[in-house]
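Take a look at this single chain in structure tokens; it is the form predicted alone.
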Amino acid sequence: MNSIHDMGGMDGFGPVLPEADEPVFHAEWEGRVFAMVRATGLLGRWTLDGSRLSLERLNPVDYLKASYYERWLQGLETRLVATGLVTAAELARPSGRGGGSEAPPPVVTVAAVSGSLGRRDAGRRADAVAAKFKPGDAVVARVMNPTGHTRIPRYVRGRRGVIDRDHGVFVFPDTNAELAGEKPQHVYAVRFTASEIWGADAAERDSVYVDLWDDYLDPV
């Protein structure tokens, strides 16, 4: 989506300050969102990229306004609700389970919670792609504003670039959000110059590296 999470290239919110000693959560409710959301994403409801499409779809004010597990809890509440899980009525309610939903959904194990936390390919699939582009192939990142999600940045859109590397076969997120179809395709780091981004003031030596799908790439 165009929207304010896409922050790449924008400036005005602050210095970004390391926190020495940084904890994994700053407040037990951190923890337990986190849980939550991993084990309700278990449930097959939606996909990784459908969570990521509830969270850009919050109001830009409240996304700002809001810390990085508040967002996790505002976008799950969303998926709760669309996918019937919980009525809004029983998210209101201070506390207590409701029974207006449908039945609960299978219990999620310890062990299935563990196993997905070490994945780290579950996006990667074994479909025999033909490869679009190649190392050393000048490209350009798509000029494209989706309505819905997407992982294009909008720093690149119109930029030229040459692949560097091939990554494989991936799900394609802008189809996979919307339980469109996964729509399997290559994935590349592309190499562009910093000038060629960011103008004539950014030094010629530095580059950026951007995994971009083959449908977010023309060939120069």
Second form
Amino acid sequence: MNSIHDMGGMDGFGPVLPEADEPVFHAEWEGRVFAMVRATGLLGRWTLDGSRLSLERLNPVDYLKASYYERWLQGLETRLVATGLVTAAELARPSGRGGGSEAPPPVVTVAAVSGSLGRRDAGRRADAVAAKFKPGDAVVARVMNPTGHTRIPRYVRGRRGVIDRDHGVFVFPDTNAELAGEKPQHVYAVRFTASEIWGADAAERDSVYVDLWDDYLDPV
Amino acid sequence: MNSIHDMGGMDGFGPVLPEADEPVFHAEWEGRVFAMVRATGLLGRWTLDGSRLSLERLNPVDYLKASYYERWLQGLETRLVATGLVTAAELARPSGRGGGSEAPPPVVTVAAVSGSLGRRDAGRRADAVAAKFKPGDAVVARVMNPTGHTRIPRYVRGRRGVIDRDHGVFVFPDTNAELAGEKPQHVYAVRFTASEIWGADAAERDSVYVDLWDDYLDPV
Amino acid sequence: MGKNHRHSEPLAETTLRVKALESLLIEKGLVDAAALDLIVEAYETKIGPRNGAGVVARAWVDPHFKERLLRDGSAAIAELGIEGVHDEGLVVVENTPTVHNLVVCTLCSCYPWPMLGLPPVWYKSDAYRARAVRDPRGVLRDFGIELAADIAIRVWDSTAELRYLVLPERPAGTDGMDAAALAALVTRDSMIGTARLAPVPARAAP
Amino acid sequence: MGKNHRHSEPLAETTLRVKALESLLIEKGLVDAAALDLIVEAYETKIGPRNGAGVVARAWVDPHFKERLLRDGSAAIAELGIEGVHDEGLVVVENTPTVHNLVVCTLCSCYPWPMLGLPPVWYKSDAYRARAVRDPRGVLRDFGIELAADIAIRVWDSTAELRYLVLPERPAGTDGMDAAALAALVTRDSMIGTARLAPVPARAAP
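The form predicted together with a further copy of the same chain is what I want next, because the block you gave corresponds to the form predicted alone; please supply it.
After this comes the whole thing, all chains and molecules, with the earlier chain placed first.
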């Protein structure tokens, strides 16, 4: 969807402000949100694409106002409720434990987490899918504006590029986000000249490489 | 500039919510802001394009959070300060009159306003400028991403259309906004099919007409 | 529910800021408060959709006027003595049984003031600006209109200084009505393209 | 000054909301608090840019490793025993005197965690995501780098599940240094592409 998250090429956000000696987390709650997102991902109730979609669906004002981990928190709450793992009423309850019942043994344990630290399902698949393109081929990024999740940024749609390399076969985000099939296919790094994307005033030698799936590309 | 104001084709803003029996202004201050913007426009210190630019330069969060007349108010304050008609210190002063000095006679009077009600300089010029295109010509909207004011929306850049009609000669927004010259040139209604802009899933018969200047167009 | 209803929030700070700015402009001799009053009054009481409705009704009853109106909207409307319009470059686009027109300004809020007055909040809303060009049929659904697939939609994005007015179809059941009676049937939204005019039921015999 | 410093604002409400959510997940038997602790601890203390710096230094001293690294980053790094990386599809792109690489994720915040740890706030900021693809030279200026016009910039937008690591140029003045000493020179930002490594001044004779 063309929501505010697709911000490549937008103006008006001001300078980039590096922070000296930045901590990993700026507050304890940020670390807890990060950990909860990682841990609940192991429950297998949504895909990485689906979790991105839950952020993309935030209202644009809420998205821009929120800090990074506030966005993650909102997205996680949305996914938990959408999958029925948690109810909206439970979320709205004041902080602290509910009734007296003993908690059942946890699904995501220390052992489960230890085995997956730094690891994730990156969507690579072993399926033998034929590649539509090979390095050096001229392609055009499709003009498409799906209302669901997609990973083709607005700024390359309709622009011509060249296949730089074939990364292999991966699940397709547009369908995978809503559990509508993995549709595995080749992903390529596609090289676009900066002037093709931004116009004649772009630096002549500069280029932008974007990773794009077969279903986002047409031959020129 | 590609700021948040260029929102054609974006998702995520929710439904359109018509309001029954809507008043012209929802609060007295809205009418005052509207009137101040109209009246100060007669001072001749900025162009209509320049006043648009002052809104486009709002930070995206501020832009989206603000109601319509709040945006106008922020833009007006910016223009008044930028042109030196008012100082930032004066704006920051608490409400109410300042020192005891008598106000000088106003520049924008009732008489000045009466003559201009419902009228404005719409940028049409009598210059004899040759048209680059004629109705029926196939054109492509230029891929360009100027960092200043422009009136070519992102969603048509790089897309092919047909000249529907020639509206005549008008000042060019990109230069006129910053008082860098009127550069008068022809403006055309350009017809784009919805599928050319949005892709194959758009309704086959639908189209979008966009008014574009000669400097935004190339022949196909 | 978003921007459309922000105006109902408390805005004490904004009110003060606006009052301060007005005082400042007056104090500095830039504007006359009475001039501001005049502008507000004109848009609250004089400049509104009745102007546009009169033009539409006239086009329905006078085929020659309609032809001139579609060829050069500003010139035709100048005949009617509505002030200021000829500066605008008004373009009138006609709905037919197979074409439906819809007007938007994706970049700000351009709107034919002299014809319709100031735009409603929804017209200036982010939702309308963002969606009208991409999903006009969805937007029409928000207004309760389900447009048949075989009707072509033409969306007019007012990116320049031209202003667009939709000439809606004359409703069925209005044969013999005069221009004044017809003008009373024309709604603001029908001239933006977010409404279609309902047929007028036959009157019972007297 | 925008999003980068929002984290310094009071966030009492958010803190409570996060605590409530964690209690709820534990109470429902979904996650173990100790598992959350382990994740936080790993990213606060173990998984960070030292991993990437080791890979870069190794490539500088071992041309065969460098060749393998540029051909298949994940496979080469697996040789070094850094956990989990081979799942990622790591792509290493090399800076040269005529090419400068810069990594961004315009759509969210994709970043080579196993190599660099969690991304800094600026990498995730709207300003960086919006501008890196359009105005990489301006972004580099925000980092104090003025890149010569004859150096070609390659911006890598991480739109898929590949992750990009920049192999910076080996600084002048480092001849004869071993991998451990070289690794200490490699900064996080140089592996994202928003820093270049300064030459090492010749040491005074002992």
